[in-house]
Amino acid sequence: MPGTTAAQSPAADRIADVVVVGAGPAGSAAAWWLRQAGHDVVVLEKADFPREKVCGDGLTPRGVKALQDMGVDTSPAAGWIRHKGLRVHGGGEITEVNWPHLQRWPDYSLVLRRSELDARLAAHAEAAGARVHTGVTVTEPLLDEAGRVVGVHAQAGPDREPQVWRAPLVVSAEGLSGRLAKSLGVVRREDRPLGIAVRRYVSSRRSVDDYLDISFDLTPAGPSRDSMPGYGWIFGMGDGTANVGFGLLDTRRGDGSKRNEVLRQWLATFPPEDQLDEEHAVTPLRGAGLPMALNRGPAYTRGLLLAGDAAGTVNPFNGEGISYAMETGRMAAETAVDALARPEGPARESVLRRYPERLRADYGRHHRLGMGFLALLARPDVVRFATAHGLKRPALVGAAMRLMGNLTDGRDGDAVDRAVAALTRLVPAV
């Protein structure tokens, strides 16, 4: 497993070009890309691998591309499970759509348990020369006299040995908690959506399937028809189990028992022989937050760059976070490389201050559309009407999935791509 105990690191070695906090997809991607540019990078991770992470375990073609760009082996021989498309449920209709054949993106998705994925990515960064230390809890930023981040304070090992790690730049890939950002006054924006993902593994015959199941109708049946805006999934893991769960927009709508009931009622719509019910569960139901639409910002301040969930980069359309974590980890690394090539002072700071605008330019308009989509999910009547009629038209579903998955070749693509590009240009960035 990747990582060493930071307590073994002499104080003289606790200096780097960049300190990355968190060894999830964002942090490991940032570390790998920094190493490609020849920078000395330290990754500090509070847990030990393998570690439990609540996730759907699925990577869309966008995530596959991010892995390929880092040279990660994504072959079936390496344990990855491939799917060729989506099976979409809603309004009493079901349709199957394949991932599009595009120039920029692969035409398949992947599944791998998140615990395994994070360990592999951390090991990949370590193999590239990053110094990965596990069992290290970063407590607060190290500030110079001007209040600029020049490292971090941490506690290492079972004895919680206090440590100081120094670097001209720090990348926060801490996830939803964002402890470093909060300490600098960068808090979550209340005008941006925050959801919750809930999942468990079940022993199911749906473990092997060419398609990933997605449902956009989680509203309970019955006279109350209380709206539960969100989506459900069934992802076959290829090992005799399936990852089943759902994402909800409104986290205030109930406790764990409510979540259990939502999942139970939705899975009860599938045939009993699929073995998706609680009786066939092999893990408890677990939940985690989904920080969406750049809901913490600015993504750069005073020597600290935010990447992945720390910056709130989850796609509001589909709850996809891994792809954007790896992408923003790369963006943070590229920004750091460009900045460190310039003298300390205004020239370097000018480069760093462009990082939030890069995130906004790449994702802001798409996220704005996604926030509109979330508003529609809160209307069960609209969802049922749209899915009951739309799922009868596979071409329309395919186009919608491309929009939601942010999978186009841009203006130079086909008619669907040009339509998506035109639609995106009409909305302001978040």
Ligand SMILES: Cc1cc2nc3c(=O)[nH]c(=O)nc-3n(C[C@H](O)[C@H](O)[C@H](O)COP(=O)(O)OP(=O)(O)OC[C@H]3O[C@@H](n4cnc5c(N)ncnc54)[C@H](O)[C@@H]3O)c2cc1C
Second form
Amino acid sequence: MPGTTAAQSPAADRIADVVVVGAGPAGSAAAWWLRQAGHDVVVLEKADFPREKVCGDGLTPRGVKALQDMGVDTSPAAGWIRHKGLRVHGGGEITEVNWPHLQRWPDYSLVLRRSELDARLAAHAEAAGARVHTGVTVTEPLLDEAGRVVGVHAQAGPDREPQVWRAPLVVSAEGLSGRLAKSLGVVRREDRPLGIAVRRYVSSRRSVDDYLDISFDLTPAGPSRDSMPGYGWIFGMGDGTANVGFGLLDTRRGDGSKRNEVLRQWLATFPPEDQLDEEHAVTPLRGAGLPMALNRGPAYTRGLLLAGDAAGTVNPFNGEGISYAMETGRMAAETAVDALARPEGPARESVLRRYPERLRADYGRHHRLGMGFLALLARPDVVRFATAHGLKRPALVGAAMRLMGNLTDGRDGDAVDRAVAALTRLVPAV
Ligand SMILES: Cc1cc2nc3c(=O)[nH]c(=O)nc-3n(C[C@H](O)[C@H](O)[C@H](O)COP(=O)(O)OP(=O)(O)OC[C@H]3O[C@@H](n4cnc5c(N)ncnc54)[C@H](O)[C@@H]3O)c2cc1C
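Output the structure of the form predicted in complex with this ligand; the preceding block shows the form predicted alone.
Every chain and every other molecule in the complex is listed next, the one we just looked at coming first.
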């Protein structure tokens, strides 16, 4: 398993070019990319691997690409389970759509339990030369006299040995908690969605399946018709289990307290032989937040770069966050490499200050459309009408999946891609 315990790091070694906090997909990607540029990078992770992470365990083709870019072997022989596309449910209709064949993106998705994925990615960063220390909880930033981040304070091991790690740049890849950002006054933006999702594993015959099941039509029927802007999923894990869950995509627009019941009701619409119900659960139902549409920012302040959930990079269309964690881990690393190539002072600072703008340029328009989609999703009548009619037209579903999954070749692509690119260009970035 990756990671040496912090007790094995003498105080003199607690200095690096970049300290990365958190070894989820964002942190391990940041570390791997920093190593490609030859930088000395330390990763501090509070847990020991393998550790559980509450997740749907699904990687869209976007996530596959981020893995491939880091040279990760995504073959079935390496234990990855591939899927051809999505099986979309709604309005009493079901349709299967394959992932599109595009130049920029692979045409398959993957699942792997996060306990395994995150351990693999941390090991991948370590194999590239990153110093990964597990069992180290970062408690606060280390500040110089001017209030700039020059490292972190941490507690290591069961005895909580106090430690100080120094670096001219720190990447916060801590996930939703964003403790370092918060302590510097970078708080969550109330005008951006925060989702919440629950999942459990069930022992099910749907474990082996070429398609990932999803439904956006989950608002409970009945007189109250409470709005439930979210989606349910069944992802076959290929090991006898399936990951089943429900994500309420915008807690500002729905009452999350009913999410367990919504999941139960949706799963009850499948045949009992599928064994998706609580009786066949092999783990308890667990939940966590989904920070979306860059809901914490600015993503750079005073020597601290935010990546992944710490910056709120989850896609508001579908709750996907692993791919964006890896992508922004890479962007944070590239920014750090560029910055460290310049002398300390204004030249370096101006590179770092451009990082939030890069995130906004890459994702802002898509996030704007996603937030509009969430507003529609909060209207059960619209969802039911759209799914009942739309799902009869697979070409339309395929186009919607490209838009929602942010999977196109842009202006270089086919007619669908060009239409999606035109639509995206029409809206301003959030
Ligand atoms: C129920 C659910 C289902 C989901 N399903 C999917 C899905 O199917 N596909 C998808 O793409 N996304 C999914 N997501 C979103 C996805 O899980 C996240 O977007 C993703 O994990 C973000 O990665 P990250 O590296 O930014 O943060 P994390 O994965 O949260 O990693 C952060 C790491 O930092 C460590 N850490 C935290 N604080 C400290 C500290 N103070 N000191 C040291 N270490 C620290 C943590 O232990 C952790 O290892 C789901 C989320 C939920 C809640």
